[in-house]
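Take a look at this single chain in structure tokens; it is the form predicted on its own.
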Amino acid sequence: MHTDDQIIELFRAAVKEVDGKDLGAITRETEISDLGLDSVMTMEVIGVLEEKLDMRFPDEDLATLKRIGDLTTLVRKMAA
């Protein structure tokens, strides 16, 4: 199981991966739509963090996302 920290360390990896870009600090209460991803760079980022962790979330969950912390209760839920 994950803890949130590592959740977020990965997020930050894959954003680095697909973008180049090395985010600032970001928490579970940082929005999604404020680290300046476009939505395929979004998508590209959860396809890297699917392969990273080995599991594939549901289109209906992604389309929840607003915040790290959605993602973070989402890998959790996915790997319970």
The other form holds:
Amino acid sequence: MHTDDQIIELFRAAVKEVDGKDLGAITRETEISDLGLDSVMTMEVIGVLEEKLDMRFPDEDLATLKRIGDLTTLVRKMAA
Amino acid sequence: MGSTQKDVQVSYDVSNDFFRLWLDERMNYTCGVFEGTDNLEEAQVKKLNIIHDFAHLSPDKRVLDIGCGWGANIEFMALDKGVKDVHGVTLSPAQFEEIKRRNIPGVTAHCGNFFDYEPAEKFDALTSICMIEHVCSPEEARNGKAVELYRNYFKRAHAITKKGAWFGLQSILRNFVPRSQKDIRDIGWVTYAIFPGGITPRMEEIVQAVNPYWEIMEVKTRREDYGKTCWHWRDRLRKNEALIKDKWGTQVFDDYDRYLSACVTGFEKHYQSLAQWSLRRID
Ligand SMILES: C[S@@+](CC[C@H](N)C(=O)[O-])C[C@H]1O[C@@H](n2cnc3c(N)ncnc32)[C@H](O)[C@@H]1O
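Any chance you could show the form predicted together with the partner chain after that form predicted on its own?
Zooming out: every chain and molecule, the one shown earlier first.
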């Protein structure tokens, strides 16, 4: 089971892998739309994260993700 | 409102001889059924038999094939199954020309929009093999209009059938959203460049949309069969590479190779699937 901080670190690594950029400070409150990723990149980041976590998020749950905290909640829900 | 006639012409009016080179001999431009065979011609006949049975057809029935392509299914119903009163409607003028050329006894074809089609008499049965993909556009789907548009299609189908009618339907299904940049771009490109104005429905949209007009009696998914079908099409396309490039240009060959490759991947990775439905009219 991953903690929120671990999930955030995996997310950061996934962005680095897809976009090559280092994100500044991110918290559960950070809006995903503020990270400067276009929609294709966002899906790619999700794909990399899914691989790292060895899980697959249902597509309809992705549509509701707004903040990083929504993502960590989703990951913990899936792992439960 | 989905694909316009202009859109449909982009998809189907490249050239009848072009499609003839890489489809099966009957020119089915939809998924075959590879049960006990690896042969495309046989797989297409198996598919046509399944749709025939799902529509509960018999020789005495009056049937309409919605989105009848170059006539594979109407010809099959009339000649192979002896159905006496077979009708087809396609929005593509090039396909309509091919149907006229075939001059099939017992078959009446109409070139026009299904939604404006007014038959002289109601039908006992309907078939429709992958036309519903043209009923809703990506924009309309994004704006939450999909179920309403598909329901309108089923409503129209209900209005032109008699009590007790059956409907053999086949449809591609949209499933997983791709995660890789290449796949997202390829699938998007197929949607906008090869089949403009349309988008494949999600299974749950159809399940909602049939109500209150049709009851789902049977449904069978065939994701892998469609992957195989696309593989065969691409194989035949590639075997005719030189001729295609010579007659229709390099761009046409490259576009169709890219599109069919994206489909092979799309079915493999669950981005798309296929379903065959047997529907019974709710009288
Ligand atoms: C993928 S093709 C399938 C053709 C054929 N059923 C087959 O299995 O080969 C889709 C068909 O739907 C037809 N179509 C699309 N929109 C239509 C509409 N609004 N009215 C009538 N036909 C339509 C196209 O002209 C085309 O023939």
